[in-house]
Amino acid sequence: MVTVKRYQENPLIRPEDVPPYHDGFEVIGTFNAGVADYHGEILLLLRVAERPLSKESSRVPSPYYDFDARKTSVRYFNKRDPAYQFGDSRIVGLSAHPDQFAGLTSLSYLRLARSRDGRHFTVDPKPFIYPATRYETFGIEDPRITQIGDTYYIYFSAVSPLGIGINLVTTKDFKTYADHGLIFSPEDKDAVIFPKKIGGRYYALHRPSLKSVGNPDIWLAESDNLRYWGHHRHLLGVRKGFWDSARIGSGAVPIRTADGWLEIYHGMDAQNRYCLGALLLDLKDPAKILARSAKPILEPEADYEKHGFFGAVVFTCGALVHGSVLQLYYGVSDRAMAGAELDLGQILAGLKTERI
């Protein structure tokens, strides 16, 4: 069993702690942050979700980045229009296509939070990365950060009417960045890039979002240059009867241990409950699975993990390692950020008895 030491300060960053960037908007989510250790500071690259303030009960506002006008705009949907569905507060659904949506009810962008102790954070007043292309019309979400040398590779879900893909930017100073565009085209999300070459090649985990046949599973890809990816292989699937029976996806950047590459991933069950588990991959061949969690290592138990914008969710995009301690940062209930410490030895010991 893995002992979880949740921080007493949780939630670490809440929507009410962060002033909105847009006039006439409110912050409804500060969650699913990428994590970096930069010159003695712990940086959380927050997904900040903002929505327009509205007093019109008959219309639902949907913010978006207008690429042609180079500005943020708002579209309004009439609740009485039978073409749309409003049952999910996060989206404006299409009645004719239940698995698609016409817009989101909030716009997400990425904003830096900084800390010296890992528990008390100061959030920058402006976005670090804001939607800027036609592939980011509906916002950018759920960043991960991989450090290779002195370069930080930041990649995130880019959402638009064209679908959800993975965009890559790089920075050395968290002040400016270079945008390299999409590295995984729609439909794809939950990518993590390994922090070292393996056998002379870069590797990434990602999650194609299949809509015809297949399941939302984890795949493996390879690259020579971190921009163009190929040799795609199915790696890990959902499991009936387990905590990850409905959907899985990569979470934190893989961690190199003596026993193998440790990946903390998320899984969802039939009740839409998100938990975190562990996966161990071979050091020389990450296509080889050594072990997988039979039970979650972290599940929604605290009140802030069970109740929020979308309850019963723990979702990580990053972690740091200090000796034998895994410092895990994770989004809770699609609303806020929390932190916890877990013992790496306990995680690995548990995996040795759960070779599934």
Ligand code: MAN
The other form holds:
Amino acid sequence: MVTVKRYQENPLIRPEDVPPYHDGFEVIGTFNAGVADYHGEILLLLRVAERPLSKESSRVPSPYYDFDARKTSVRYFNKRDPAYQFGDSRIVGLSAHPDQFAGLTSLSYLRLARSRDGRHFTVDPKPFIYPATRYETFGIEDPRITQIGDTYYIYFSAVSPLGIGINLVTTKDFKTYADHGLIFSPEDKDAVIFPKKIGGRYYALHRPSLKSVGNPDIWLAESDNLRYWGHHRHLLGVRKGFWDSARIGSGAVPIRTADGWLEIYHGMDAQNRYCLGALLLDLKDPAKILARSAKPILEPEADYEKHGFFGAVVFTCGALVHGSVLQLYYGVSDRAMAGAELDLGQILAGLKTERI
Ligand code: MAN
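What about the form predicted together with the named molecule, after the form predicted alone?
The next block holds the full complex; its first chain is the one shown before.
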């Protein structure tokens, strides 16, 4: 058993703590943040979701970034229109294509929160990264941050009617950034880039979402330059009957330990419940799986983890390591941010008894 020491201050950042960036909008989510250690300060790059304040009961607003007009706009969907489905609070579904959506009910962008103690955060008044391309018109989501030297590689889901891919930007100062475009084409989510070269190559985990055959599984890719990825290999599949039976995806940036690369990943079951577990990959060959959690190491238990915008979700995009302590940050129920400390030794000892 891994002891999870949830922060007493949880949830650390809630929508009501963050003023909206758009006039006439409300913040409904401050969650799934990427994590960076920047000159001794802890940075959380929050996914902030905003939606129009609306008194209408017959129409559902769907905000988007209008790339042609270079401004944010709102499209309205009539609740009585049989072409659309409104059962999932996150999306406006398409009746003719049950696994597709016509729009999202909120627009996400990325905003920085800063802390010295890791528990109390000050949120910047403006976005750091805002949708800017035609691949980002439905928003940008779930960033991960890999530090290599003094460069921070930030990559996130870019959502648009063209699909969902992974976009990369780089920064050295968290003030300006360079945009390198999509590094994984649609549909792909949950990429994490390893912080060091392995055998002379960069590695990434990612999660293509397959439509005609196959499962939402974790794949491994290689690169010489962090921009062009190839040698794609299937790494890890969903497991029938387990906590990660329906879909899986990488969470935190992989952590180098003496026993192997430790990846904290998320798994969803048939009830749409998201938990976190661990995966251990060979230090010299990350295509080799050494162990995988039979049971989650963190599951939605606290009230703020069970209830929110989309309930029963714990979802990490980053963690920091201090000696033997894993400081894990995670989004709770698509609404707020939480933090917890876990003992790395305990996680690794647990994995040793669960070798696959
Ligand atoms: C899913 C959820 C949402 C997200 C969309 C688009 O429906 O993860 O939170 O906005 O996909 O990525």
